[in-house]
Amino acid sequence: MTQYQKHCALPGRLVMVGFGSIGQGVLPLILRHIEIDRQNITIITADERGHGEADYFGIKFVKEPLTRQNYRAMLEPLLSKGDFLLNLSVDVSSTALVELCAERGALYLDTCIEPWPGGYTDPNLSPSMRSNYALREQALDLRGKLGTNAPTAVLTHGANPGLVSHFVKQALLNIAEDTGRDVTEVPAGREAWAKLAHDLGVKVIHIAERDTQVSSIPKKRGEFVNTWSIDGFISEGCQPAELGWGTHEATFPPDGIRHDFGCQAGIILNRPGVTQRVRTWTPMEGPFHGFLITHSEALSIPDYLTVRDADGKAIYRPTCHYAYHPCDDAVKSIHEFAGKNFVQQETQRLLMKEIIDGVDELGVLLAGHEKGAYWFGSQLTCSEARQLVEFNSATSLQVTVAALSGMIWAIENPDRGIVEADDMDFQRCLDICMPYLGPVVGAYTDWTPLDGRNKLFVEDVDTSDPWQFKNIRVV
């Protein structure tokens, strides 16, 4: 029997809120790498999904949706100092749970900042207030209320957001080394990392992902198919397209909206993310069009890497956004969903056991520096993911092992208050994740978003700088 390293111990209780594909996939990793009594774990979730998996591991399963009205009554008896709340739910307010954990002395981690139901699609809210920018600002505002020494609450630490922030730091070091810079001392703190990105001349950071996983059962009409949370994907896709806005950008989008509050690291486009595509590149796929889906890392990374002058004005910031090509059945599902004016299909199917082939190629593309563009990330096949950890696909394992690493870091650093992936020890998190990511590769390319343009039709492009967003955006 394989002996796995126990990275840390959790003597208290673990409450898992939500038990979809990520909850089911992370549970065996938690039991494998964290010393914990199974009797101390409780799953609270809104539906029956995963009940059999919970029984398989001998974990208490409570089917009870958390609401504004009942979440305190449900959770307070289960949380005290030294306990851990792992939030993998949708439609449960992340900020409400963070505050509750701080009051109870419990640790916290989520993979996405969620509002209560309707927060993503309330027509009474402006597009700005429906954005991840607003959700992130609201969550970070709690730092002032809770204090920097509060129980550690790790925000948005799955694959992306989360793992990709650690990829960015490793990619920056790799580029620095490959361009003859001294990297014997790893930058310490956000100012040093921002200076390195500035000195390297990184203009653009894409979270560039191509999912090629294929099901044995084709998508049917009236069905939304995906390799991860369909509710989560639809929620993100209906939010405004969103990106970190770089200081090198010469042309502001005609449908762009600046926020009138917060750090000013990002903007939104006045359209849903599932309707906006961008040009990007990964080593296995080459160039492709991905969806500009909103994600918190598109804000936290450029915010973290901003360089300011003595007056506080941003003098350097990279443009940063997600560029996501989901599995082909999900693309068909999005096309149908948008064609019905964003009315969700009656049937959902989360791909897991029926996946027969494919890779989730997830990484970061750093571009505009002297070597052109550099992609660094994971090329995990579904077959390898299944061999590594039961109840996982390539997509889920990249998320679940990142969530595990964030939990371990929080247990090892229990009094850091509210943190994002960018604030954490990237090397510690990568050390935990690497055995589960398949081939982790770095690749340079001379591809730019101007390649092959202006051939069949005249296009409005900026030839003076390939890495302008107007060149990357598909119109």
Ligand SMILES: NC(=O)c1ccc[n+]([C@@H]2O[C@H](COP(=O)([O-])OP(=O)(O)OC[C@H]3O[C@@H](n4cnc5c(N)ncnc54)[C@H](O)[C@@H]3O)[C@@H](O)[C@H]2O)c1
Second form
Protein chains: 2
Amino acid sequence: MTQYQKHCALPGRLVMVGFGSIGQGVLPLILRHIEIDRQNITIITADERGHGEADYFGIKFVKEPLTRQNYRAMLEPLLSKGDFLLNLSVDVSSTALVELCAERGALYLDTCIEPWPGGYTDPNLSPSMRSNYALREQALDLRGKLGTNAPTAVLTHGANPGLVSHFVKQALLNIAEDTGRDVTEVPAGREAWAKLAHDLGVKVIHIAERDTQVSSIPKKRGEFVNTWSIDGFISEGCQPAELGWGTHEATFPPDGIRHDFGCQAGIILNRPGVTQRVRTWTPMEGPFHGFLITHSEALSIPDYLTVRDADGKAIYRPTCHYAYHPCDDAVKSIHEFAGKNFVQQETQRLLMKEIIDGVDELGVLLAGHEKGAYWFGSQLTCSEARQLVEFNSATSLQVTVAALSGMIWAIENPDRGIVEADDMDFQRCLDICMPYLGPVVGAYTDWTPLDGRNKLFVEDVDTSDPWQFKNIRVV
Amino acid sequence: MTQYQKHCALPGRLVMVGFGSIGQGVLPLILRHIEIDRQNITIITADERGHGEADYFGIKFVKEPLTRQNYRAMLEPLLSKGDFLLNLSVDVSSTALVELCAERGALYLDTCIEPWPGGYTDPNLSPSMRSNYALREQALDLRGKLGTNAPTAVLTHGANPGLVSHFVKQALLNIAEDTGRDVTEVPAGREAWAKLAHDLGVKVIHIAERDTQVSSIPKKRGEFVNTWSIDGFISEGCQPAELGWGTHEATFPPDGIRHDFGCQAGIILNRPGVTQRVRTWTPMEGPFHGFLITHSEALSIPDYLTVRDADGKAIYRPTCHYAYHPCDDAVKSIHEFAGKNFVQQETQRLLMKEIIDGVDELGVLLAGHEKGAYWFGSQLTCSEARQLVEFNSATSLQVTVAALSGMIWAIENPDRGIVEADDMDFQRCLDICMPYLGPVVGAYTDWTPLDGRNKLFVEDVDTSDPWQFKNIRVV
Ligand SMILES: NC(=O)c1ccc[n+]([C@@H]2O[C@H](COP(=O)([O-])OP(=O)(O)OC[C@H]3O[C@@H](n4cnc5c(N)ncnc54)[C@H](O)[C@@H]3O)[C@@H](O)[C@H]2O)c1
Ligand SMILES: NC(=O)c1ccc[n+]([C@@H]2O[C@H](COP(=O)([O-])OP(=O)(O)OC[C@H]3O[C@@H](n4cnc5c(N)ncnc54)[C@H](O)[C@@H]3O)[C@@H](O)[C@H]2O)c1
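Now that you have shown the form predicted alone, what about the form predicted in complex with the named molecule?
Once more the chain from above appears, this time first in line as the rest of the complex follows.
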């Protein structure tokens, strides 16, 4: 048997809430790399999925959905100082669990800020209040309330959001080095990173992902197929398209909406993310259209990288957003879903064992600097992922190893209060993740969103600056 | 051996130009229903596809692409009075072949007005000149030149364009009957049909098609997959989105373009059809998004149904367009194609034998009348199509039997000059097609493009009339 390095020990208990594709994928990694007694682990989840795996590992499996009403009663007995709550569910309020953990002295990590059911699609809420901007601001408010040395609660630390914030830092360092800057000293703290991004002239950061995984079973009519949470994807896909709004942008989108509260790092568009495509690029795929699905890293990264003048006015911020090409079956699923006016399909299929081929090419594209555009990220094939860790696909492994690294960082730094990936030690997290990401590559490209435009039809483009969102947006 | 009815005899020769999915599918139908000597048939095509089938039926197979330079030399020896030229190719000018046939006294049929190569995507031509409107007007000019009793040349008589024009007439009769009108006398001629459509208050005619055929082999990256000509689909998908423009329309599209010549029945939008989705409905699928791909029936049908006042001013015309949901693999192919700025994928796969399931639900949706909306069309499954006629799928059979019926009508009516489906005997054509269309159904629906709108996001809709194009268009 291979001996894996134990990165740290968790003497307390671990409660896993939710045991879908990410929960199932992370469990073997936790057992492999964190010193923990299996008997101290409890899974609380809403359905039978993964029950066989839990039995296989000898982990307690409780099928009892958490609700606004029962979550305290359910979780309080399982959490006290030194314990860990790993939230990998959908439809359970992240902030509710964070507050509870702070009260109990327990550590916390999730991979998405989730509201209670309906929070994403409550027609009584304005688009602004249904955005990730609002969810993030609520969590940041809580940070203030709980204090900066409350028990560590890591927000949104999967692949994206999560790992990609660390990729951005590594990419900034790589571009700095490749453009002849002195990088012997790694920027210490937010201001220094923002200064570096500003200095490099990075205008745009895409989380550019192309998932090429394919299944042996064709998508059926009335079925939503994806490589990770279908409920999660549909929820965020129905939220407003959302992006961090850069200081270089010359034209405000006609349907753009600013928020009347919070950090002002981002805006939303008056439409669901699943209906908005954007032009982006990855090394294996080349140029493609991704969907502008909202994600909290589209806010945390540009917020982190904002440079302000003495009056607090933002003088530099990159535009930042997700540009997601999900697996082909999900592209079809989205088309069907939009065609039914966003009434969710009756059935869903989360691709796991039936994936027969493909790569999840997930990284960050930093553009507008002197070398054009630079993509940095992971090109993990599904078959490599499976060889590396059982119960995973390429998509899940990028998330689960990032969650693992966040857990380890939290255990090692137990009193940091609420943090986002951007606030954490990127090098430590990357070190833990690297062995599980397949080829991690950096690639420059001279591609811009103006390539091949204005050929057969006159298009309204801004030729003075390729990296205007106006050029990136597909209309 | 089953005895099939011979509908007519062709004593002369038959030249088939192009032997792709439609050519291969129509040959067994021709041999089955037209009295003809196999030795009199010649296939002229550009590649090896179908060679085995030609050999199987003992038909001469010439692989020699027609060009501007060689087409006269190639075809003149094969065509004289009483012969038939069946053009099922791509990239061969329809009008050039029609002129040649008129000179030689031969009959002619095609299923699409094709220009010579590059005609669809010549950036030196304006969008207006790259439209089907322009191609159709050129063909209509030729009609004037050749005279109305030249040898019959049937333009664009496949499923759509073609059969759907006959469906529209049948649907008008059905709605008339169902709304208590006297339909003992079938309208005689264009004016009478237009009057009926006007009287019924039909505002919108969609060619509403949902192809659900799926393949056992997943689409590969860099591959365009479809159930009929990929070159054909890409060509028309890159033409401007195009539609017949109804007299009830209150808002002209911001990117709409009128033509400065011709019949004025249609307009184009300043964008390729593959990037424009529209809301439509079929009985099996329910509501869905189709692509607004240009097709000549989107012009010929509304032109035919136009009612003019004494001054020649159009006082009634329905809006008419294609709303095409190709097979799911084609939806993915389009997404990829658009993402590469309309650079065609390196490989293509025309689904034939690997189709494992699915229906081509193809019909016409007539809406805005007193019973709401009415769909009339064919719901042919692939397995039924294969049982009916070898070398076919659901998609091809709807086209090939329509082409057969057009050939028969031409042989029976040999001196009508250039005609479109709308000018022909719809009953004769339908009678020939019916046994090959699977269930042909009519269905009313109270669906409108306003259903489910304006829920999570404020949308700019015209609630005073659901059947405005503004409501149908997906933006
Ligand atoms: N940051 C990232 O990179 C990333 C990537 C993938 C998924 N995610 C997020 O991780 C979460 C889980 O994703 P997944 O793919 O495993 O989802 P999934 O849909 O496969 O599983 C969701 C799990 O939550 C459970 N659940 C649902 N309601 C519950 C309730 N009320 N109480 C307890 N459990 C409940 C379900 O039973 C299921 O086990 C989602 O929030 C998703 O958005 C983040
Ligand atoms: N009206 C309808 O319902 C309908 C439906 C499907 C296809 N079509 C049209 O029918 C035509 C054929 O469709 P398909 O699916 O069979 O196409 P396909 O791509 O399968 O086949 C095209 C054929 O044309 C041949 N060809 C190409 N260039 C040629 C040349 N220069 N000279 C001679 N032959 C040449 C090819 O070798 C091939 O045999 C297309 O124009 C298409 O748009 C119409």
